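Only one chain is given next, in structure tokens, and it is the form predicted alone.
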Amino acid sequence: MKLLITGATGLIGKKITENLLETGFQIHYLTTGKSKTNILQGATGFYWNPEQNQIDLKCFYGVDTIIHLAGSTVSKRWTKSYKEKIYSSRINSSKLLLKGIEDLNGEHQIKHLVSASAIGVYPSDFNDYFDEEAEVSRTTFMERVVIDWENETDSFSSEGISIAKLRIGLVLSESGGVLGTLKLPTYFGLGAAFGSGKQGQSWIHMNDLVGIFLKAVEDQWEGVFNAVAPNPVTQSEFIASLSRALKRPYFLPPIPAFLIRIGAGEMSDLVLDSHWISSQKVIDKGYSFQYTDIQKALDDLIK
């Protein structure tokens, strides 16, 4: 099987690409850097530029399945211009990908699309769990981004392509991501939760996220799936577990929410919102998680 991957040079994309190559898949990938078309050993790179509506149609040749991960990180300061980039990088890349397929006039064999999405689509709630059937709305910036992103993804059905959307939670990785941000202050005994510390953190170990993408590809999943571990924790529990993994004390009280909002503005939603998200649908599809306990997951990554 040959796959096309967007966002293959990012934190998640690199791990997925490495795993797929080791499993025996052939990989094409799209990159916005012309110098990066040869950066992933064993894979074939092609240039695209969603901002200028440019894509090398040869990227689709022989491809059966697309994994769509492209999108600017949400972890940079949310200025007005950067919020536009967060939104457009997801919407425009999806539009261009579909346009490229349409321009082939049916001369392709693509049957399946597995697209990244995010649990930020769900409303913030400190008590209730949400599954894939939960009602969502465009109340916040992230909700609007994810809903419009998923709507663009649904457009691929016009080409007879089946679609799976994986709503990804807090990704735990040994390099970069949320641990890259939190490890240093926690190592020096300065780890602290934000706001009340009671907000739900629906996390997932990188190995499980890669495993879910692989199973979604191999089993041709269709529909929406929450890519989160089965046991979310409060933010205070998360910081406490990280402190234990680093063998450092955890004694600081949570940082008051109003200080976070003064410093980070609307972006503070990323650390103050609460998401208790169910992964039961993924489990029912036959995926067996490697990491269901936050302490074991962090111990593995910190070692």
Ligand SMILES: NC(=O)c1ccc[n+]([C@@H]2O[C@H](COP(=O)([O-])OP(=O)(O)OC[C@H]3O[C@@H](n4cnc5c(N)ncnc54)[C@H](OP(=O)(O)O)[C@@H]3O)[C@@H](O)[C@H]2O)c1
The other form holds:
Amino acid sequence: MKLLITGATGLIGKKITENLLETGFQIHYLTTGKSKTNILQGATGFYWNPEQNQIDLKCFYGVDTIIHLAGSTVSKRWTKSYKEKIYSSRINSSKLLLKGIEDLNGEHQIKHLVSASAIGVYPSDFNDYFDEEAEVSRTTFMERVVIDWENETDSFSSEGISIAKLRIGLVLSESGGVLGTLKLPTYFGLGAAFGSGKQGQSWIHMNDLVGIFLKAVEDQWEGVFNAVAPNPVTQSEFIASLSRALKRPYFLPPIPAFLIRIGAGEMSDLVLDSHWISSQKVIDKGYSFQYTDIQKALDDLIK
Ligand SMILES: NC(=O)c1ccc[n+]([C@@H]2O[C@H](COP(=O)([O-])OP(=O)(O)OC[C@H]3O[C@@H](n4cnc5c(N)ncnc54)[C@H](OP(=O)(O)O)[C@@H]3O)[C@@H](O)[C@H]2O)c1
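Any chance you could show the form predicted in complex with the ligand after that form predicted alone?
Let us now look at the entire complex, which starts with that chain.
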């Protein structure tokens, strides 16, 4: 089986690619970096440029399934122009991918698309759990990005392709992401929650995220799925667990929300919003989580 992966050079993409290659899949990937077309050993890279509508159609040859992860990082200051980039990198890359397939005039064998999405689509809520049936609305910037991105993904059905959208939570990985940012201050005893510290953090260990992508591909999942671990925690519990994993004290009070808003502007939504998200649908599909306890997940990644 041959897969095409976009965003394969990123935090999640690298791990998925490694894993799929080990499992025996053949991998093509699309990258916006001309110098990155041969950096993933065992996989074949192709250049694309969604801003300029350039794509190497050879990337589709022999491909059965696409994993679509491409998008500019959201962890960079949300200036007006950078917000446009967060939005357009997801929308334009989805549009170009579909246009590329359309240009093959039916001469392809792609049957399935598994696309990244994000739990940022759900409204921030400090009390209620949300599952995939929850109503969503285009109120905040992140909600607008994710809803439009998911709608764009749905367009692939016009080519007879079935679609799975994985709404990813806070990914815990040993190499970068949120742990890369929080590890150092917490190591020096400067770990602190943000705002009330009572925000729900729907995390997932990288191994489980990769496992869910793999199962979604192998079992040809269709529809929307939350890719989060079964036991979300408050942000204070998260920082306390991280401090324990690092064997460091945790004593600082939370940083007041207004200070974070002054410092980070609208981007502070990323740390002040609360998401208690259900993983029941993924469990019902037969996925068995390796990490359901935040302390065990962090101990594993910090070791
Ligand atoms: N990490 C998380 O906690 C998390 C949570 C929820 C959702 N997600 C979503 O999952 C996806 C992958 O996340 P990640 O953490 O692996 O992200 P990442 O490390 O930032 O990697 C994203 C990849 O997207 C590609 N990319 C960047 N800008 C692009 C553009 N303008 N046009 C096309 N491609 C572009 C890059 O690949 P090239 O340089 O090779 O082109 C990059 O390696 C993202 O869409 C993200 O929003 C992640």
